[in-house]
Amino acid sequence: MIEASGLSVAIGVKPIVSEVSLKARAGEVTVIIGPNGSGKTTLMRALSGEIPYAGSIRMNGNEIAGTKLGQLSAMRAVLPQATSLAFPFTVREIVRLGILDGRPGGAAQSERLPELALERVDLAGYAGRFYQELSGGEQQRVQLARVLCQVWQPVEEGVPRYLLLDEPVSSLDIRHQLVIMEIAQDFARNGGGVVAILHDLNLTAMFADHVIVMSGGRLAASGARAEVLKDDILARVFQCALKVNALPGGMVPFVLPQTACSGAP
């Protein structure tokens, strides 16, 4: 489990995330939602150990501030919101960056991993192409393949590992949005944990086991999707009169943007 308690992050004297406490459990997909500027990415960067923070963040019981980088890299892999490269790497070279030294299975497995990961993200046959020649959506999936190589097994030696994904579907067509979210769901169902930032409320409703809502750098709501994806919570946080609906039989909720207005509710 990833557990944060009293987590705060400031840039200079400006608070960005304030007193956030949360839990993201192994075996679940935890989705963070909220309007632009609500602190989602800063929260993710703190949970990954990328930036300093006040309070406590524990991953599998270990305070990440005191965990060596190599140990942290073996426990979690991070897909940032955007990645830029200045040199002409091939797709395979990019994906191989996710392979950690000393991986169980040895050199033979390491050699196979890039192709396996590329196939997983629907990019089989792309290994020899240059990264800069790909579309934005294809580049995003290459980066996910790299991340998957880092934590290919969701559980290693009985210890769960984590995928931290910042807007993993932002550049993708609808089919590949579903492909990537199914990868995340499968990772969790096999014992790993996933924390993902999403803007699509319907994908959140489809795939999230647990939803965290950020607003103004603070935790606005947290719980199962049925507890959090409610008219009053979404209207308050997004300042937009959204209507949450449900299919007959109490199935997955969905949000129709046609019900929204541009002003505050």
The other form holds:
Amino acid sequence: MIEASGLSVAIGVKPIVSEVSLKARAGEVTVIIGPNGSGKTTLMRALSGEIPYAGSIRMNGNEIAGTKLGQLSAMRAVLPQATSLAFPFTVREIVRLGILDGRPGGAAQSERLPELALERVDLAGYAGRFYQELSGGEQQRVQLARVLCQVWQPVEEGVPRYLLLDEPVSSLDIRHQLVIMEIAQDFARNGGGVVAILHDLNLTAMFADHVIVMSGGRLAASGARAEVLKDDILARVFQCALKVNALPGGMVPFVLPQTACSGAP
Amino acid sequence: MVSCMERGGRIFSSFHRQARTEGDRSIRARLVIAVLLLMLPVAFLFSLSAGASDASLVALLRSIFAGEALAATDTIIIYDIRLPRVAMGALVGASLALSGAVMQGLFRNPLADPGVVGVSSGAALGAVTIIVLGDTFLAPFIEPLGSYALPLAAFAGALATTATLYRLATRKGRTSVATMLLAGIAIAAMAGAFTGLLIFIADDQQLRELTFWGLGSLAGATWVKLGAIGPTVAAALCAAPFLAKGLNALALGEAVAGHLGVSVQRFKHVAIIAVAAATGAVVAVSGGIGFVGIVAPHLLRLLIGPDHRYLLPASALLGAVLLLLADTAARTVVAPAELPIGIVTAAVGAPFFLWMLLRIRGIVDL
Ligand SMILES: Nc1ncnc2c1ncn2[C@@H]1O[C@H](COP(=O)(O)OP(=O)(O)O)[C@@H](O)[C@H]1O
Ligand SMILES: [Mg+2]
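Show the form predicted in complex with its partner chain, please, because up to now only the form predicted on its own has appeared in this conversation.
Full assembly next; the chain just shown is listed first.
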């Protein structure tokens, strides 16, 4: 479990996240929603051990601030909102960077892992392409494959591992949004923990076991999806008169991702 | 050299097509390193046998492999003059290329090079300070350091400039290329001004020493100088494998490197010290030899990709080979006189640098 209590983050003197307490359990997909600038990314950066914080964050019982980076990297993998690349690596070389030294399974398994991970994110056959020559959505999936390599087994030696995903589907087409969310769900079903920042409320409704709503750097609501995805909460947080489970009036068509039962074509 | 590398590239890519895993250039990289390992002794012997005196390669090989005695003058020329010089050439070339590759990885930019961004100028200031002020009020501090004084001073100059540059050019883990290059120009100018001041107060003897040294030359190589820089360069070369993993992670940015378990601040300090040590040592003994640090890593990135586990050792090898060839050219083109090697590397390297700028300007946002 990742457990934060009284978590605050200031960048410079500016408080960005204030007094947030949350639990993200292994075996569950925890989704963070909230408007732009509400502190979601900053919250996740603190959870990943990237920036200093006040309060407490425990991952499997270890306080993040006191845990070595090497140890953290064996326990959780992080997909940032955006990644830049300095040199012309191939897709396979990028994905391989996610394989850390000294992982169990041995060299033979880790040499096959990049291909397996690429297949997982529906990029089989892309291994030889140059990363910089891919589309934005393809690049995002390559990064996800790299992240998956880092924590390929959701549970290792009885200890759950975590995927921290910052807007993992932001530049993906609808089918791949579902593919990626199903990977996250699978990871959780197999005992790992997933924390994902999403903007799509329908995907949240479909995949979240637990929803955390951020607003102005504070926790605005948290709970099971049915408790949180409510008219009043959404209207207050997003300042937009949303209605849950209501059909739009008039003849405008609408499409819900829920209608596709699976990502596979 | 370039066309030979291209041909190599074609041979390797046809080999590569049969390889099992697509996008995995590690087999090709190992092959290239093996070829370079073979090329180094060849270039070494070639360089050893070339020069104003006609101590020939055949005679040399006979003396090595068949135990035939060399003529007495040839023995002196080869073992006391050329051998330290050629060994130094290999060491200098290896460190130039290696520090170039490490710096490029650290700054996440293929244009970063100790020579281009002013680190060599900082090292030069340190070295010139010792050459000019070595006999004055500094003498009591310098005396105990012996032949290490010059490389140490150059190292201090290189360290100060690299650290300043990194401070200025990198914010939140992103290096601004424009800031890096502009700050490099300013730092080089500043170091140049102080160096100029020192040259102004230098006496005639020192001036001659400085001029030849400043153009970049291996002519002054001796076993003593080799001994002075040897340990530093060896340490930097040994550090390379440990830097490779961190540099690979850093290619994805500082945040991701941290996610992958690299302790970024500590890593950067180690990398900066390694670059400064290698650059300082090299500048101290050979002055300003430019562009090897850009040319070698860039050619290799085209050939084997940017994976630093292979790029760093391959760069060191190719740098050594290139510098040996350049030095051989410097000694033979206008024989019996010789050109400062810095002129040769600049004549070949500067156009290459411009070609590189043309190639990558679409990728790098200046
Ligand atoms: N490094 C930073 N320096 C200054 N302000 C920042 C920094 N990072 C984030 N912020 C500010 O913190 C707020 C929350 O940012 P962020 O966590 O990225 O929001 P979200 O991911 O929810 O869109 C924003 O107002 C943003 O401007
Ligand atoms: Mg964000």
